[in-house]
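Let's start with one chain on its own, the form predicted on its own, as structure tokens.
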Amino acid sequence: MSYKAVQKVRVKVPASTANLGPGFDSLGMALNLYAWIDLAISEQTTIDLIGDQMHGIPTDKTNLIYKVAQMVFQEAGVSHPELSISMYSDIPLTRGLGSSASAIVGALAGANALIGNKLTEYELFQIASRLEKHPDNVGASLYGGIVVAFWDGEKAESIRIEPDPNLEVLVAIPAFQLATEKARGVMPKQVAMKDAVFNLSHSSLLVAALITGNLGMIRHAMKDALHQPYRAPLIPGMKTLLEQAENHGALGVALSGAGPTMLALVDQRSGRKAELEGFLKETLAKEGIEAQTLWLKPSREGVTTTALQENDGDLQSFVDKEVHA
């Protein structure tokens, strides 16, 4: 990472899960699946977005990156009104994988490492915070690995936990999208202090399992009594996998953040992950949902940058070259 102000940076930043069930709002983890932006302070502002996905997302100043670069300049207390951005992703938009968070943690980062990096990660983390409203996927962005954190409308805290090293990460992603506001408008606005009990416990539970390596407690500890009973209905399919999914293989299932994409915690030394992939597709199928599985591990690393010179060639050609080489 650079400390001096740079013309032009590539940001590589993480997808995210949150929630894994119990630790609603409050615990996330990086996933290693990325988007890239270029930033580039410029004389005319133009901004390219890459890939089919990136399909009526704003190419004006009311872009997300163009709007949380601007205020990581005014933080700093300095004026780059025009840039060129250039965003390619592989994260897929409203399907609970923190593509919002990573759209909002790599501006963060690029525009910061722009101008030599006048923030902390620390007033990086407060502003992203800020901006989504809870500290999960934007922590699990920026730190990577697991975060443990809390957003108490003014500041945020958080904790970075390794992952273990045997941990696997399987989603399902249905080919439908569910926008963050629907699944929180189906949630109560007061919850039984049986049920804030029981996922306190689990949350507690659940932390101290990934922490210690204990992954044969995870299939206890993934449980969930504030969000994920009343997110189901949304979801076909939805119960029977929290239900049945440790059944054939999983550590445990959650819904990832707000949905629908579905996430299951497993053991890479375990024999059964065709069985219970398998078990995904299917009984989403038996609902007539299609949905996309992945393989995919935690990623240790949160956002970095990289300082560009003249001569390195666009985003494009880096996608056509390096990802999906």
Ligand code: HSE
Second form
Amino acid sequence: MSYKAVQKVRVKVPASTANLGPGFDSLGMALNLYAWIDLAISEQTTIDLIGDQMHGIPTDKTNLIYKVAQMVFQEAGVSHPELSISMYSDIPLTRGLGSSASAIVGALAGANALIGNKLTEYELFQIASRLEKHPDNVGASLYGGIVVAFWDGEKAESIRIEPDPNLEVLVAIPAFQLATEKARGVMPKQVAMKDAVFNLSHSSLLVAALITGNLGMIRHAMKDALHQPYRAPLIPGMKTLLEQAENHGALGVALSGAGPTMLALVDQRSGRKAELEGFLKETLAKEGIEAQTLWLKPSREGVTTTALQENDGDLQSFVDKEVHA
Ligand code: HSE
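Right, and the form predicted together with this ligand of this protein, after the form predicted on its own?
Let us now look at the entire complex, which starts with that chain.
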């Protein structure tokens, strides 16, 4: 990490899955699908969104990355009102893979790098959790790996777990978007004691299984009674996947974040990967849901920043040469 202020930085930030099974609002994992942001102190604000999927994202000072960067400057007591921002992302928007958390964390880390990392990672985590109101996506994008965390309305605390080297992730990303507010809106305000106990016991067991590398325990632990039953009607096929994916080679299956993406944990030594992928696709297709499947790995690394020099190419040429190479 650099402690010298720089004029321009390039940020690489991973996607994430939140609510890992029973870990509602508390258990996240970074995934090796990335967004890149170039951030520079400039004389006039410009915002350049690269790629097709950024339609509708503001390119003025209401842009999330611009606003979050300003929060960092304010917190650090410095002023840089004009920024030049470019962004490219492979993380699908509004699908439950932490695209907004990655933008927030990328902006925080990038702005902090510009001012010589005046704020600590812990301080960035506090700002990110305050903005998102749940710490699991932002914690994973910030620290990488698996993150166990809480946000109590005032502060966030977390511990990072190193992912088991055999852990692989299959996601099925439906072709429709689902806003987190809508998916939160279908949840009850209160839950029964038995459901609370169900989740706390399963979540504790899942964390213990992930720490000790007991992958066989995941199928018992990765169950949820707090949000998935209420959200299942929003995603046709989800109920079947939750009930049956483990019979087709998954270690465990869950809704990724607030959905609609479905996520299966898989042992990379499994001989049933094609069967599982087919099962996910066919189950969703039977319900008329078109979905893209992707094989991912946990991203061990969280957000990273690199100082750029005058003669470094722009983000578009980096994406063409390095990301799509
Ligand atoms: N934990 C959040 C929810 C998803 O389930 O509503 C992350 O945006």
